[in-house]
Structure formats: C-alpha cells, structure tokens
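In the form predicted on its own, a lone chain appears below as structure tokens.
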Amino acid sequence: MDLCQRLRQAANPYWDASVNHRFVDELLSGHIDDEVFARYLVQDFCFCDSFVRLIAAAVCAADDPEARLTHARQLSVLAGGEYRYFIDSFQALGVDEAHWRNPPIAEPTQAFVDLMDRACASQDYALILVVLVVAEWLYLEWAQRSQDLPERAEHRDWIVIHNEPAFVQWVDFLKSELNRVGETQSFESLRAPFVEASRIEKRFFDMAYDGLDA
C-alpha cells in the first residue's frame, strides 16, 4: 500500500462518507434540488481564488522543473473552462451575480480556505500536495461512480470536469508527487492535514442541505 492509499485509509470514515454522500447520489442521478446545487456551487466558487493561489504555491515550492510545469498548466484549466462552467451554471440556476460574487461564507468553506491559506504560507511542498490530493482525488472518486450522465448541463458538466481523462492524469500526477516527496516526511505530519481536509469535505457536502427539509 503506497503513501496515498495509507492516507486515504486514515481519512475514513470521512472519505467514504463524502464519495457516497447523498449530494453525490442526487447529482449523479440528475435529481438534485436546484436550491441545494446552487448553494453548493456558490460556496465552491468561493474556493477558486484560494485554490489558484494553492496551485501557484505548488509551482513555487516544487523541487522538480517538470512538476512545476504541470502545476502551471493546471492554472489555465481553472482560469478557462472551469471558471466558465461556474458562470454558465449560476445563470442556469438563477443565481444573482451579486450573490455569487459576495455570498455569506459557510463554516466548512471558510475552514477549507483557511487550510489552503496555511498550506500556501508554509511553502511546504508536501503539505501543499496533501491539500491538493484530497481536493482532487476525492472528487475524482465520486465522479467515477457515474454510469449514465444526467441531462442537464450544469449537472453533467460538473461530473465530466472531474472524471475526464485530463483530470485523471492530473490526479495521478498529484498522487505520484505526494508519494515521492512524502517519503522524507513523517506519516503523522501528513496524516493530520489529510484527515482534516477530508473531514471538511464531508462537512461541505452536508452544508448544501443546511436548513432544508431532508
């Protein structure tokens, strides 16, 4: 079992609870409530700036020139098609621009932003990779549960963004980097932020239903 698999195992039950969350079930089936999905996307959009800075921090902290280039290329994905997805989906879901630009920040959103900011400030490549691996690998796992894609573009495209071949390659790269650089780190120093990030991800999915009827 490699380092990433050991970390994933340590993050249970939060990891499996996220991958198999009610939110994921409803999204994959195309039956997710518009209010739930809009709330989720608005909060997810709040991550964008911090996530861009996190990958930029990886560019600076990486110890290998090829790795730096791979991280740098991913920034164009965030600034291009993924950003466009959010804008189009907000329009389709009827979310006012004033709301998606300046929403009240939910507790798990702020918690993950704080974690990303700490990783950026640390300039510790291994810690940066831990946060990136959780954020991307967990989403790949739930997106790969998809069988038949839902019809609505805002549902379908969010799934495709997280299971298309280029995204699989990106996640494989992040895991291989963490396996490589993590060899010189204590397991506990990586386990703690990995579990923390996984716990926040589960709370983030829960948040989409806060105050709504089950």
Given for the second form:
Number of protein chains: 2
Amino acid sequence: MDLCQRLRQAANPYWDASVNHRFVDELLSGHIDDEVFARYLVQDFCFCDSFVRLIAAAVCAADDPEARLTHARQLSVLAGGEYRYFIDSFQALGVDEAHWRNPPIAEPTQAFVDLMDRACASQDYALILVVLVVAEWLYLEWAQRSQDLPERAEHRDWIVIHNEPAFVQWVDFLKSELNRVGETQSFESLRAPFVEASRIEKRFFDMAYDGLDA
Amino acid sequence: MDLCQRLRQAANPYWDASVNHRFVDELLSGHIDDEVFARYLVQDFCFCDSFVRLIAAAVCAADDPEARLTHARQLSVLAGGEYRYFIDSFQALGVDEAHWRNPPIAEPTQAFVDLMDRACASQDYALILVVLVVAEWLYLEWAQRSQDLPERAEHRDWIVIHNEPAFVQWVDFLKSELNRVGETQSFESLRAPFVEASRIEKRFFDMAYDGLDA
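Form predicted on its own done, so how does the form predicted together with another copy of the chain look?
Entire complex below, previous chain first.
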C-alpha cells in the first residue's frame, strides 16, 4: 500500500462512514430534504474562503514549480465556477442572501476552518496536502458512487463537480504529491491530521441533520 | 498624497531611473539588441516561480475574501498567458531551452527572489503588497510611456501585457489595498522594502547591459 492508502486505512471508520453517509445516499438519489441540503451547503460555503487560502498555501509551499502551477490553476477553478454553483443553488433552495452570507457557524465547520488555517500558517507542504487530500479524495469517492444523476441542477452539479475527469486528475495529482513529499516525514505526523480531517468530514455530514427528525 | 504616492516619492531616484531607463527607451522603440532583451527575459523568467508564490501569499494573507479572489484570479492570468509569452519569445530570440531553464542567476535576480521569499514567509499582507505594488506599478508606468507599438511580437506583447486595461485595473487594486492596509503600519516599515524593491528594479534593467559595450 502506498502512503495515501495507509492514511486512508487509518481513517477508516470516519472515512467509510462519510462516503456511505445517509446524506450521500439521499443526495445521489435526488431525494434529499431541501432544508438538509441547504443547511449543508450554507455551512460548506462558509469555509470556501479558508479553502481558497489552503490551495494558495499549497501554491506557496510546493517544492516543485510544475506542481505549483497545477495548484494555481485549480485555484482559478475554485475562484470561478464553484462560487457560481453556490449562488445558483442558494437561489434554487430559497436561501436568503442575508442568511448564506452570515449564518451561525456550526461546530464541524469551525473545526474544519481551524484545521485549514493551521495548515496554512504552518507553510508545511505535507500538512497542507494532507488536508487537501482528505477534502478532495473523500469527495471523489462518494461522488463516484453515483449511477444515474438526479434531475435537479443543485443536486446533479454537486455530484458532477466531484467526479468529472478534471476532478479525478486533480485528486490523482494531490495523492501523488502527498505520496512523494510525505515519504520523508514520520507516518504519525501525517496520520493525526489525516484522521482528524476525516472525522470532521463525517461530523459535517451529520450536522446537516441536526435538530431535524430522522 | 496617499500612502502609495508617498512611498513612490521616497523611492524616487530608483523609480524614475527605472521608468526612464535606456532599456525601456529601446524596448518601446523596438530598437533593442536581441542579446540585451534575451538576457533580461531569461533573468525575468527566473523569478516567475517566486512571483507566483508571492501572489499566492497575497491570496493567503489578504484580510478580505473579495480581495482574496481578485488575487486568485490574477494568479491564473500569470499561470496561463504569461508563461506562453516567455516560451514564444525565447524561441523568437533564439535562446536555447537548456539556457533559459537553467541560466546563471544574476545578482539583482537573486536579490528580488530573496525579497519575494521574505515577503512570502512573513505572511504579512502589507509587506506582500509593497513588493507587488513596486513590481506591477513600476511596470505599468514604463509601459504607459508607449506611443506606437513596435512590430516584433516579443517587444510588443511585453509592453501590452503591462499597459492593457486589465493590468491597469490590477495595479489600481493593489494600490488601493496597500493604501487601505498600510494605514495602520508605521511608514518606515513599508518605506524600507518599497525603496529596496525599486532599487532592485533599476539594477535589474542595468543588468541587461552587463558586459556589453554601451
């Protein structure tokens, strides 16, 4: 097993619980409650700003100029299309701008923001990659469970963003970078933040159902 | 005078000597020795990687999410079109790939790389902006001296990249950001790196003529 596979195995209970979460099942089938999906998207949008910072931190910290450009190009994808998706979806789901611009921050959202901010401040490429790999690979895995796409654009596009060929390439790139630069680090120094990030992802999906009847 | 104007005035001898440098005169007229222009471009290309890092550091350090996205979009401009310009120009000027990929680094190039790396490592948005403002505003000023464009693409495009409307907007943005965030800092803490960067710009143009008969 390569380093990424060993890390994923270490995060197994949280990882598998996320990839096979009720939230994912319902999204993939298109039968997800609007309130649940809106709550999730509003919180997800809260950490877009930190996520942009995290990829920029990878641009800064990468030890290879070619890898730096790959991160830089992905940043422009994020700064372009993905913002559009959120605005359109908030409209489709009837979420007021006043709410999505300034919602109360949920606990797992804050935990993720804190983890990303720590990775940024560290200027440590391996740590930055760990957080990116969890965020992107875990999303690729659940999106690759998709069979027939649901009809509504806000459901369908959130799946396609995370399993289209360009995204597969991006995740492959992140994993190969982590396999490369993580080699020289102690496994434990990577395992701890990898598992922490995976645990937050699981709590993030749980959060979408907080206060709702099951 | 606003902060940027006061900084520019403090850097005056180096700033004006750069904007009105013989190199600029010759480039604007299209009568610049191929060897001089090639030497300049090869060294300029050497710090592209550090410059990409510097803009990414601005993405990380910006205190405002909208400003962060503006920096992120500029990064994609740099990671896209400007690289293409260099490759095409090296070909037009007959510079071997083996040379432009691994040239001996000239002294002002190294000084600029060191300054940019210091700004990146500081994670200090005001310091990052100082270096960006000098690099971009000084280039806008010389490029705005242009009247009729020279014919050869490698001359013409290097001027147009630095005076087209999108670049004017980018420089306006950088200056307004520095005026905004620099307010709370001591003038001296900004003046020193601003003057240092301007001094390097002047030496950078000088360097293109090193070892050549005037």
